[in-house]
Amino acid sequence: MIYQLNANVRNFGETISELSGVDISTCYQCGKCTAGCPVVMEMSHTPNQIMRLIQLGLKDEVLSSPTPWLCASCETCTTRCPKEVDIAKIMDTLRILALKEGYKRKEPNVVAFNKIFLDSIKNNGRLQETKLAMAFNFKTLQFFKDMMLGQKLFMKGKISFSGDAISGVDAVKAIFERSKGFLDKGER
């Protein structure tokens, strides 16, 4: 694809930056970052494509993209980037932005999944995935999806309902509070 360079690629590669804290300006696309991805196969552009069009200032094409929302936030992009880009920051603030300024997703669940997933980590200091599904499931009012599948790997001790206890649940809390000013200028 061929893109044109939009007038307002200062404001919107600007906002990202100021809003995520990172320099979009110091990637240079090696693409290290979608070569490390568990979820690129899925993304409609991946992550070196999603910061090209950050600094193309292709605000639309970015806040509308699946992309932020299929985000793992596993951080593998960050950890293998030569100039340090925290991308799964930059994807997180993407999310925030779509949401403040009503940018409609194609995956009409995928905010309820990113709250519970959040509130799942929030709460109990790590991801408990058989809660994840139950509320997921609930939520989209899937009641029995998953029930057969969960019924089999509950029998052969692969899933509990009860799920691991963490010590440090309160730190993790803490976290969360701390970050509210952050998730504030995005106004999620």
Partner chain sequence: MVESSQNDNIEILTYSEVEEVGGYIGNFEVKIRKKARLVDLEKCTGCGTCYQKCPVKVPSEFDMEMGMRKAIYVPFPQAVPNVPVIDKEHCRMFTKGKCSICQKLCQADAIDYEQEDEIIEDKFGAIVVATGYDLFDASVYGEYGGGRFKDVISGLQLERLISPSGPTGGHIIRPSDGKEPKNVVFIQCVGSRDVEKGRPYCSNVCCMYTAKHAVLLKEHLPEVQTNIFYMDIRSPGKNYEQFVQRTMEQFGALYIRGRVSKIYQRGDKLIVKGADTLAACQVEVEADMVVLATGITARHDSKEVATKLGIPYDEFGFFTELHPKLAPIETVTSGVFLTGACQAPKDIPDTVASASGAASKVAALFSSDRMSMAPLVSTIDTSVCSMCKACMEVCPYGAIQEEEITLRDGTKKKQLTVLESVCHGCGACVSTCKSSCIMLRGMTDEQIFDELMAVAQ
Second form
Amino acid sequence: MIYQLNANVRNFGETISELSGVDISTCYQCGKCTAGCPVVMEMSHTPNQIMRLIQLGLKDEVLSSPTPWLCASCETCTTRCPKEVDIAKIMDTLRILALKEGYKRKEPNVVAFNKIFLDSIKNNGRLQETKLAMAFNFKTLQFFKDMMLGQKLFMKGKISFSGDAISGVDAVKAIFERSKGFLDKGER
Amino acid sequence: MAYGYYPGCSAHGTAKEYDISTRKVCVKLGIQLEDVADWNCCGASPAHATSEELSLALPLRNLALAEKQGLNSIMTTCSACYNRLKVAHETVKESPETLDRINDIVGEPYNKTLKVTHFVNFLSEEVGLEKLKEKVVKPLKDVKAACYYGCLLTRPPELVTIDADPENPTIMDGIVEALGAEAPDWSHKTECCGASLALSRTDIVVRLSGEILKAARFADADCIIVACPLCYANLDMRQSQIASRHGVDYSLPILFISELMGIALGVNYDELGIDKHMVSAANMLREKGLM
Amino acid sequence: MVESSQNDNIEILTYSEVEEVGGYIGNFEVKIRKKARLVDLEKCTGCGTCYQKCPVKVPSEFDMEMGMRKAIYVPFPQAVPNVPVIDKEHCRMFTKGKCSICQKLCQADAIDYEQEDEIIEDKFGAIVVATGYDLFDASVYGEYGGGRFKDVISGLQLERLISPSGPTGGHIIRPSDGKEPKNVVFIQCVGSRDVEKGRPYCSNVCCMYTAKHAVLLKEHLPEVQTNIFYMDIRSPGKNYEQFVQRTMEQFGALYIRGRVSKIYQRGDKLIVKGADTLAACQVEVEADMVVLATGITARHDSKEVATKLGIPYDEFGFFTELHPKLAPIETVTSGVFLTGACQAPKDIPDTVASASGAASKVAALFSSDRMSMAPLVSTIDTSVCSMCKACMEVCPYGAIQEEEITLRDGTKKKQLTVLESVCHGCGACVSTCKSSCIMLRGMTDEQIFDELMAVAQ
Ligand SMILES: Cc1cc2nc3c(=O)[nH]c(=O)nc-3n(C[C@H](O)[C@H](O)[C@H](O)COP(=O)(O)OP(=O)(O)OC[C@H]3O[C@@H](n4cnc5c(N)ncnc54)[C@H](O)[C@@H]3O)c2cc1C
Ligand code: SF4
Ligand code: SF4
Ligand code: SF4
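Show the form predicted together with the partner chain, please, the one above being the form predicted on its own.
Every component of the complex follows; first up is the chain already shown.
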């Protein structure tokens, strides 16, 4: 692979630094983030590679990488980074930016899950776990996923189909309306 | 004085027993809990993965409501909720600008007066281990209970600080020991279970949770003690999948810290909701003469 | 050390500490506390009966607490003088009020529990500071066990395990169970280049000592596999790079580029979770022993020592040289010189070079009765001076002193004077003096104005 680097190489990094409040140039590529990341096995780019690609200004490569979507937000990387880089925050920033700019969904299930989750809060004020699981399976066409588990949970009295909406639903809806960054343009 | 209580969404679903047992235990300890009225979801990971403002505004509404209700503190049993409430509280405390911006979004002012705690630091700081010891009627002799802290209770340490040592926290161990059980030092206290990927990438959760169970078994634990509905969900509810994937059936009971306390403090077993678990703890408890 | 101790012109005061330093270059007045060792230096024959028979065992500081010493002990075999010292904190005579086994057994009658500290006051022409460093305390790395795992040791502990006079007689074994390790992990930059742990600087020596350790380990245990986690290999010294390459090529060390995130114990193994950024993956090593290449930090007492000597130190506690390039051995206090790792992390060749430099500086200073200095020093016109002493307070070098003179009519008068050997010509006093009676020689107001006029024309 050959990357063409031009005089604007730092622009993308600066954008990310601005959006996240984390100085991208501090990363010295020690790899400690990658060393402790629980999901690195599933990632196409390791966390330190993501940091490097940002430093190289390779926007498309970064924003179409599945890595940010696989990040479990466990903050192990952030906690142990010797340069105090908040990588988990960068992962958040990348997810938000990728949605905003309509990059192709590499981990569609994660995106779908987040959306259904937030819709549930928006409409009820609280999360309804049962409805969330059903809606998620429906949306991702996995109708029988966790069926057995669901049955068992039902027997244990943990599944309820009744709503659990709060009286301040409108207040919560308003929060969603007023919050910036909630801008899913759909896929590009 | 009543302590503000924020149960969180799972308390009404997959972690009903956590809520039930917490309330029971607090009655035993003479602690009065007052629910934050009309609380909403903290937003968990999907919120911060989608909008920073949303991830601050959702928890802040709860803080503002609690304040309005006249509460001085807000305690929650869920690590994810605690993490979001605490991060929001600390963030707006640091930056008056952010506070103004988020207050505008919420529509209710938050004045930063609350003390935000998680059940475990509430127990060790507000209640105190000495008092807890006094209230024990059935010491948990011979129980080896591995305390699992997960990610959100200890990270990022500057913001959530429930324990001076985020890499080897011992605050829950202290509680478990006060109940008369043994809390082994084990390797996976703070390893991630994959929480936020529970539904979207169950395969990852199964792998990570399997490693945690393996490590607890290695430490000879009779059970794992959790203080979070998400950790619980992954470790307990995924055990049969873990068994078929890894070929090892750990059958390791996962207990909420409040349930373990309930047993030691003499709450009736049937009142704790322990039989709602997927992996039954009954055999283990019977073996140890606790049932 | 033995050679120096035998030189007629060198007096070594061991077990002694500088308490106070006064005076100035050529005329330092130093108060030294010679601590009571409770053993008579003159009488002791070094037979060793006392420490063989002493019943009190204490972890040995020199062996990094991996071996034991007695309450009466010689710190290490090559110690100068080779005379034991009694550790009052642990000796039974002081903790319990009885024992005196060593006194009863000493043939030379050298043990003296009553001995008291001695204060020496003397004048010295120059001072060379060579107080060295402390090893970084890796227990702040909770992710590496925070000191909980016995088989996670520091580089200095490994040095003791390798040493023939060490706690194991040079047999390299794991502290936990005494077994020989087969798979050993080294982690570089522990407590160095780590902003989060408050140590952003490179410790300079650990890349090379780790390579040395890998070689020594392989020589002692031919079956051993060494795995070295590194960020960069810094080997700019003479022949150093070739040494590192040989460590890989001939001694089979596997260098892995990445930091380690966590170490945990599984049975009798240590699981080391690191990254290989070159292969873009996580690596897990099942190790028998882990050696942390802990970095160099300033001594815990460096700030107190600096205050005594009147020399500055940096944010990490290392002493500051007068100029990083042009005066790396001198300090702002004339006559006080720096050498070794008290100034910055240094290896032995650099330490020896700076020590030789300091020695030459002192020899040059002492070689004549007069000092030649840069002419730019300040002078006080005492006829105008109002004795407000503002200059004394601002002078960073303490070069302005009060003196008493006798006038022709026999009356005494106090006035200020500049110690030319101490003044650096910085001009702080000049700009402070309200009565404009201090001038820098060669830079008077007139001279500066004339210069300005010439430029303006
Ligand atoms: C594990 C390890 C391995 C190493 N291996 C090598 C190697 O193979 N090769 C190499 O070149 N370098 C090596 N080094 C580096 C080497 O240790 C240093 O370069 C060297 O010790 C620096 O010498 P120094 O005299 O400045 O300081 P030190 O060796 O620290 O000596 C300072 C002395 O001053 C004494 N002292 C301190 N304060 C006072 C006081 N107030 N009054 C009186 N005395 C005082 C101390 O007790 C000490 O004896 C290694 C370092 C480590 C940590
Ligand atoms: S741990 Fe920090 S400095 Fe190291 S590679 Fe990751 S982000 Fe960069
Ligand atoms: S926060 Fe994300 S990137 Fe960082 S260690 Fe956890 S899963 Fe990996
Ligand atoms: S010398 Fe090497 S191991 Fe030591 S701090 Fe510098 S780079 Fe790291």
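Residue numbers count along the first chain shown, from 1. Note that the coordinates shown come from a computational prediction; the quantities given were computed from them, not determined experimentally. Take the two forms, superpose them, and find the largest set of C-alpha atoms that agree within 1.5 Å; that set is the rigid core.
Answer yes if the Cα of Leu118 shifts by 2 angstroms or more between these two forms on a rigid-core superposition, and no otherwise. It does, since the Leu118 C-alpha is displaced 2 Å or more between these two forms after the core fit.
My question is whether Val172 is one of the residues whose C-alpha shifts by 2 Å or more between these two forms, given a fit on the rigid core. Comparing the forms between these two forms, which are aligned on their rigid core, Val172 does shift its C-alpha by 2 Å or more.
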